[in-house]
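Given next, in structure tokens, is a single chain: the form predicted alone.
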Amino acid sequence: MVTSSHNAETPTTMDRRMFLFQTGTIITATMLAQCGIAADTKSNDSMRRPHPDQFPTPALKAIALGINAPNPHNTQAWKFRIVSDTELLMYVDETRILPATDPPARQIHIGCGCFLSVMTAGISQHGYAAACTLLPEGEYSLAQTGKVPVAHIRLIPLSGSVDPLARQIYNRRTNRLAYTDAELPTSTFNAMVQLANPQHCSIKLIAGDPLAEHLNILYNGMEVESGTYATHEESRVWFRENDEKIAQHRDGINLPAGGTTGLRKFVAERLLKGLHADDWHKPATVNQHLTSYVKKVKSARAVVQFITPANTQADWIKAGMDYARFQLAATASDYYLHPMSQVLQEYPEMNTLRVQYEKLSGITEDQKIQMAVRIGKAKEPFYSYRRDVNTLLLP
């Protein structure tokens, strides 16, 4: 986790910070380029995720793959007990997960399923397939989280055909940045469902003329999550200011991640550096970060939503699986995915606006939507890290 010091400033440092904060206009890309700075700078991908070829064993190259996978503020909240070279029982890592944002861990849970679709799919370039019994000791409560297992894992020879997503693996990406006017018709959305063969969950479309509505409602969740002081918070802990402090954490949230590059980077960089919590909750740094994120979530053309019959603990790992497959679809047909699901979250600050949500979407008392998310056409976005395997593993 980061932490700072605060330091004494004058008020005329701090209002030139916030001033060039909030423009983020005073230096120029050709000033930079004057002065020999690069605005921005891009590290070799291959140095970034483990690859399964670095490990001698089926085990451990299913763990390589499967961290590929999307996760709540990649917190990358998985840890691993190794029973035999082609056998494994996977746990939440509890020091990982988000209990301000997440206090059920209902979305860490989602991150566990999207690991485990992403890994079966991979391991099958390997000549295995994956035989995944999720909660084999039953459900469990938060306070157990982390010490009975989330799934138990079994490889053997794949006697089928390679799982034609596995190859978009290390090309999906998350991508926050705002997207094109480029519309999703409807009838590449059915084959993207139709690829990812959802077992779990109903897939659900919203375009056209009820998209502003929802788009309006997933900001405004947003807009929450950003004004409760425990939860913006929680943010501040998982974020990596520069990118020394990404590439030695290999998880967490950043500025490239967030479409902060080049000279805005450059900048931003620098006014975060050891950034205090007064400074990260001031009103005019929240400002800043919603004017962004709403030109983002208003430059969508589409939302998917992922939604389970009931709202159990094995529901939410299921909500990943499919979630996960969906997304490598998504990518197979250059499409990116940005989920909005803060209006999703269950402390009390969000029960309104959540209730409001499901409301607005026609769900039922039993039904739970488990991801809200953008869909779009857009540029490359950052490429984020993965921690190396064997931290992962327990003893």
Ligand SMILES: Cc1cc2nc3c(=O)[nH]c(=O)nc-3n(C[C@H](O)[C@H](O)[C@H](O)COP(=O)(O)O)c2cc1C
Given for the second form:
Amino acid sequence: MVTSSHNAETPTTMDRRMFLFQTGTIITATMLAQCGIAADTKSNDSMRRPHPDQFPTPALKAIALGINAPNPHNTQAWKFRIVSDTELLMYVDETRILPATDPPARQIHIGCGCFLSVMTAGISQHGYAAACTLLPEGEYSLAQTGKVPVAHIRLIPLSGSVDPLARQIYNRRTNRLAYTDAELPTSTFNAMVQLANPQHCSIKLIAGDPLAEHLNILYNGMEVESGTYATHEESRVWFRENDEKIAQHRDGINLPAGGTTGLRKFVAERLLKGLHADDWHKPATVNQHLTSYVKKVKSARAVVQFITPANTQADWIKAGMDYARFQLAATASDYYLHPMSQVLQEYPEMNTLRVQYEKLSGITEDQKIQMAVRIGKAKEPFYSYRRDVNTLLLP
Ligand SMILES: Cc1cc2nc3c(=O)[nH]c(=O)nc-3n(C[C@H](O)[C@H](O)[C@H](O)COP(=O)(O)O)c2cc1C
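The form predicted together with this ligand, contrasted with the form predicted alone above:
To see the whole picture, the full complex is given below, headed by that same chain.
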């Protein structure tokens, strides 16, 4: 389990503070306690994810394992056709893609690649190796998304050893909190890369002098996304406004996952109640989000990029495979990751900044930075939900 060593703003200091509602009402932690509101809500983690032991066949167990993978906005844009107890096809769920922030569905396919790696590592603990054929019917257009498979998966008896990364599947989390000032030694980074054993991406560490400029542009990407109506609106659609909605939908993004917990969460939930577009897009709300985001971004001591030699659909899936393995390897060393994908995205408002970032990163015209993530140590973050396996199966 990843350990926590530092918290930029501890709940205790936060609890002592008073919060000013926009209405001008002053509310204290004591008053909240009297209303029966806990500073933090933590429900049973095991209720949040399907467990492989609940399922009778290797194919269903494989799905239960793979869905623990990181994936954009936790939309879990995947669905499966069971061919036999040991054979299945994976498709993108085209109703869960992100057309505004991810027009080519590149990141959605990265998420599918993440699924494949996590599933492959996990199923090795159950005595199977996963033979994955990517894009078995070839690459497909955006219009064919969901109709043509991303991967064909065949589970065969394991002849080698269990993947050591499997142990990290339920420890792995995206961490959007402020990171401590612990550096990432190059030797530790190299060991993570070795353990991840990337098959396709070059994984590049950015630390020291060049870091500040990278963090600036990565943050600027969030400014552009939040200031562009369609892309910021997409976040509203996938936002789950309180614990009840989070547990009901079992997907999407939310306040605690973004690092807003305790009293801040209590206040923010009331300000965003009903998730009305007017409240969401109001400059004051956007500014509050950016002010909190920039502090977390700037706390990073290192960024890691995942770069592919080209930018085809297969590159996207393979980048996800490498990313998920690297994240499992980082988890094994008690390091967290936080993707900051905004500047890499392919909608017109982001074009100038994206080109600027690619130039800063020195990549060639053919290459693509598929992921840029900050890496570091932090306190333990929110544990995200996953949907039930049965809802992911095609008839
Ligand atoms: C391709 C890809 C892009 C992502 N981009 C972002 C991002 O820009 N910001 C962010 O906070 N999380 C990002 N994430 C992380 C997901 O939001 C996260 O995996 C998901 O919410 C599930 O949470 P978990 O990783 O803790 O299980 C990304 C993940 C993937 C696979």
